[in-house]
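So this first bit is one chain, no partners, the form predicted on its own, shown in structure tokens.
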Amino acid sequence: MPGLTYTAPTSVDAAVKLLAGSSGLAKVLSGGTDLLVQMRSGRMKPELIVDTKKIPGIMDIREENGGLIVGAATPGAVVEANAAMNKAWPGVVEALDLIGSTQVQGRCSLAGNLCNASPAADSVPALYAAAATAVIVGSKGRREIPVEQVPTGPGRTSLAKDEFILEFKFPPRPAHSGDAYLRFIPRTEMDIAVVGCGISVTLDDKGVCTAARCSLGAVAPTVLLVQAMADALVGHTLDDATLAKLDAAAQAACKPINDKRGTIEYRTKVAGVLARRAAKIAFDRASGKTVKAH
């Protein structure tokens, strides 16, 4: 493209300097499956692309202090093949696996999906439910924030011009824990979510929920972390009364729009249904059952 500069620095410092020194629109290339489409359509016209994939460690997965570190540019296919991620966070793996085709899976990344800041992003509700932390680097150094503090609106994030995500930290997984992500789409595959729901729970030895995080996608300008849904689960087993409270909390949190994929009323109803189903899968996994979400 005329006027476009592409660069692939091999260090964090070099990448940050390039971003900070750009006089026009600069974009970070993590996976590129959203950015390249937006450029080809003319919606995005950057003057500089900083490809971060040559920075050491940014495409790796490692264990640290009982938790997991996932490099920001790690391809979806690599995350999905990782045994530790599948064991600890199957909901995150399944959510990432829903992004696009097999070919897209070889490029897409958690950082790209999060920073694209679509309210209908699939991996983002699962990241929220997992209590993942984004490690951000920039001219002012390194900082860590909960992933839910990154998107601020459709296509907008809290990252400064010279900042990018280096990696994600997933916390240690307590015993009797499980997560799940479900979405509803009009087609059988490769479509944008009408509603998405991520739920992560920890149970005691009697099946009572002791901790929970719940999220909804495609029902507001950003993915939502819904405390009222978690409150409906904590202190309870997953009986009919608990499911009813969870359903009501999910519907109450919705602030959707009408579009070609669904009406406000439809999206709101589906949010409650998906919350029930995702909770059942998360509870089953926390109880030691092997359950496929899709």
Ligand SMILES: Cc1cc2nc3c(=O)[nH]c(=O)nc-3n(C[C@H](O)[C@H](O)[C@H](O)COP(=O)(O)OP(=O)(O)OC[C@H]3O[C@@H](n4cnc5c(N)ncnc54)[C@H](O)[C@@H]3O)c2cc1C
Contents of the next structure:
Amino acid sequence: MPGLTYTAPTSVDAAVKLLAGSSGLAKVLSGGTDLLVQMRSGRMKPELIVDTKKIPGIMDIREENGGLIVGAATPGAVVEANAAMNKAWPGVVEALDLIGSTQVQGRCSLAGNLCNASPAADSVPALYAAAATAVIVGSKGRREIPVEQVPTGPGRTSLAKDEFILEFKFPPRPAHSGDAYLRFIPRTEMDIAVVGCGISVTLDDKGVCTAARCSLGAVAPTVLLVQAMADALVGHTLDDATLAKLDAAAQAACKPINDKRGTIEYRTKVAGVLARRAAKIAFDRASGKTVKAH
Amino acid sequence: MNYIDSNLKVVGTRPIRPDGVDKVTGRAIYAADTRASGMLWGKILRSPHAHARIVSIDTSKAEKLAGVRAVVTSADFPNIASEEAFVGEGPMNFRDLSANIMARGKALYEGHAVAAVAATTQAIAEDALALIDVKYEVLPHVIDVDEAMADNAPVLHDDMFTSGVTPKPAKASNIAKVVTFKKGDVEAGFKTAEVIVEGTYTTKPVHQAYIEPHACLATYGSDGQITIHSSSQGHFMVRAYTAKLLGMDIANIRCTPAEIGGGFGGKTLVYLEPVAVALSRKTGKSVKMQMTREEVFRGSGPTSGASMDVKIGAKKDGTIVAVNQILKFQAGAFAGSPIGPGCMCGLALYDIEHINVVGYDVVSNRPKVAAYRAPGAPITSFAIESALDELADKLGMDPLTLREKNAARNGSKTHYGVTHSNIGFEQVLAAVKTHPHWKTPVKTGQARGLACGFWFNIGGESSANVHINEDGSVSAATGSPDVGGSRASMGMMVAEVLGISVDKVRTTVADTASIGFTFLTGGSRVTFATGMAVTQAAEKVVDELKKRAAMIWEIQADAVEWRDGKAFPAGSNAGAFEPLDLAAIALKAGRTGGPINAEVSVNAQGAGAGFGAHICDVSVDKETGAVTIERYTAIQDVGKAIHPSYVEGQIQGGAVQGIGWALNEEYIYNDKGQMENPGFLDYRCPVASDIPMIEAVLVEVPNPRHPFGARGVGEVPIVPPMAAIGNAIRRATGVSMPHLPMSPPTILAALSAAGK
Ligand SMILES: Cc1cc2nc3c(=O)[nH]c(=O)nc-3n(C[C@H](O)[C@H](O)[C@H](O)COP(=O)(O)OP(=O)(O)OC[C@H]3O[C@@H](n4cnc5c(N)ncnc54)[C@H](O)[C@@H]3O)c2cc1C
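Next, give the form predicted in complex with the named molecule, keeping in mind that what was shown is the form predicted on its own.
Up next: the whole complex, starting with the chain shown before.
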């Protein structure tokens, strides 16, 4: 059995060097709530672990140019305790808050959730809807890409071997904006989303939607950013006709599989239901109402 | 003696459980916590195929791996003949049990053990499993019970000829037996019926889902003396099965019960112990084995899934005149589902003139079923209690009234021959009627379901001893593993009889060499049967204490009275002596005849049957099919609650397991017959936030056959939930829910099929 080396570098450069220099499987570790579980079950056998948590700033939240920056390894519990994130992105916060239990909350991160690249990851649809970008560092330097360009398939990302995510940038929030995330699970917690839906909207003074981003989880090999859902909302108030169009657009976008967590038919139907419900919450929030989604 | 109407000081109170501190501080020693010096790790290789002939097993590569000490296969176990087992709970055959713990010739389900390895570390043992070369000839498999009964189904055992039918079938099949129960003339009964309901119901196999996976540590000494530490519902059961499966004398095996992390019936048979002993015999070292959760799901017993047809005929006034019920139970890979209780329990609650019940015990390619709380009863009652709800609707009658009208009473004769006596079903129904939950109008957006349940409860063989220590403190021991707080209730009964406070009594579970034979903890028997033994032992000790006081005072023994933990002279004629307490008598024990103790073995008869009724309010999200249990009340006749908190705990636990059974728990198989959800992520037991506070209401109709009036309480509460929830969902949606689990996709599909 090959040995396992654990490292916890204190700078980006050192981390990148370690990743680039490894000959076998090297894995970046944030909270470890996916990685350690996969290692214990024997599914993942890395030779090198690069724990990022000692890198300065990677577990912090700060404001910059009117937007918010969340360090890649910031634990869910820290994000939830952050007033600025709650005010600007309640949908992202509630999505992250759904992950696991109190214990898992102390560790689980946005970067881990995104890079584990599960189509059912809870915070990812909310990140897509929020138009967040990922700041990626590697041997070739630093680049910034929209989050939806990170996962490429189940368990796969577009990151090179020597790259990792340093932080997420959330754009400045215009007035009358709101977001929401809903998932369906058969139980009330400790379950994997059968369907997830994230919606972010900006309204004008009359409640007409001027901008929208919508995404669906667990209905395709990756989380989907669905333009047709956004199109159904933009230019409209949230009346019954709009809701029906949104529902249809969500259902049309689904490309799910039958598996132990749900049937194609079920997932498709529920995607439409969640889209309607999430849109209502996002619109309410954009209109200044405080709404609890879960 | 009988204490039922006496002024009890300890029984009925709620002292802190004696095993509680160890458990909440993590100090309790469970099966996986024991180690021995130089011990090896045992691991089992399991079949990846649902049904396959084992062509050959080549263990040579594995044996050569450094650190591997032994490999065993079925060749290392005696090939024993078919013989009904006399141990364990539920029907089991020694030959089948042997083939279940180590496949012989054929692998009959995915997860079936085919070989085992002992190595110096767990990692080496696991690597060695991969080096065992098993050649399989994969055979067609069958999972579902109806499909397993079909003419063209793959047959598991070519020597299985359905018993219970004449003439004996010429062709082997998967139907192990057919059982029939008849009362009256069901044809004639239906002719007099004015209203008839009919339905087909299915339930899925569900696992007992105890939190502690099976584990053991076994040592085969060079003198042939064997010790086993393991967690089970009966260490005498472990001893007998291990002896039989390895062809050893029972006397050479000593089994020590570990603290048990749940069993619910699933630990009433063995999986690992005989394998660990065989590996230990081959290596001369202690061998430790413990299953992973995945192995627990793939390799150990759930309870049966079933397919059932029910037809009920009634008069317009609600009198049920005739019932026809057909039950097909999955037994797993070997014969022996709880089809008998399945045929009996559903209709045991009602006094019905004409009954015809036919049950089929059917094998298929899945793990052999094991007992699970009230084996068979929850399945049959799901069908009967659901059909009764439909009948109530059709009659325009309240579901409680329908049950009151037909409820079994003392003197009602069941279709399986027993006449009910000292039962409390009517009292349970009366408690439903007056309970605030039943009387509160259903909230808007919700609906209410009611269902009832029955379990026989059993007695049987138990041993207990009570010993007065040198300082007057008391040790009590029984042979019953404590799965539900029995050390507390045993200690309380002893304290009550001795007239002392409960913290003066220490209760333990003694190993097989330290106490007389005790049948396993199952059938809700311990408080009843072992409670009877321990009470009688305490009474004997009281008699002895009186004798000793008489010797000290030099008066006649019958001139001594025992009260509040002390000997008193009985009246002024006996003389004027200061009362003697336990310590005073114990101090002089050496001079009055030696140690003061008593051991009693009983074969307890007269376990009072148990009845319960559950009320459940639900709301249904009609767009997603999600069900929320809004309010839940479980009412049960418990005879006498020795320790009411643990009785309530049993009732709440049973209800919660029933809620899981009702809503989400199921085995998901792929087309190869492999289980796709062998873990708690996708095998969905309820989580805490799924469950409202379950209100347990104790009705106490004393069982006159027990010194304190106790009857079994642990099994009844899992019987009603599925139908109570199903009935509530039906009332909420207007759509019948005859198939378990009533998971969100199932409900949504049923709603859309009904055009809702
Ligand atoms: C009990 C339990 C319950 C759970 N419930 C949920 C749930 O409800 N919803 C849900 O979505 N998930 C759930 N999860 C999964 C997991 O908690 C989340 O996916 C979590 O967000 C992962 O974050 P992490 O920081 O722990 O990731 P890690 O385990 O540290 O990493 C996950 C993956 O991302 C990679 N990675 C980590 N950081 C970076 C980085 N900075 N740059 C590039 N790659 C990186 C790792 O190499 C690894 O492949 C649960 C897990 C457990 C154990």
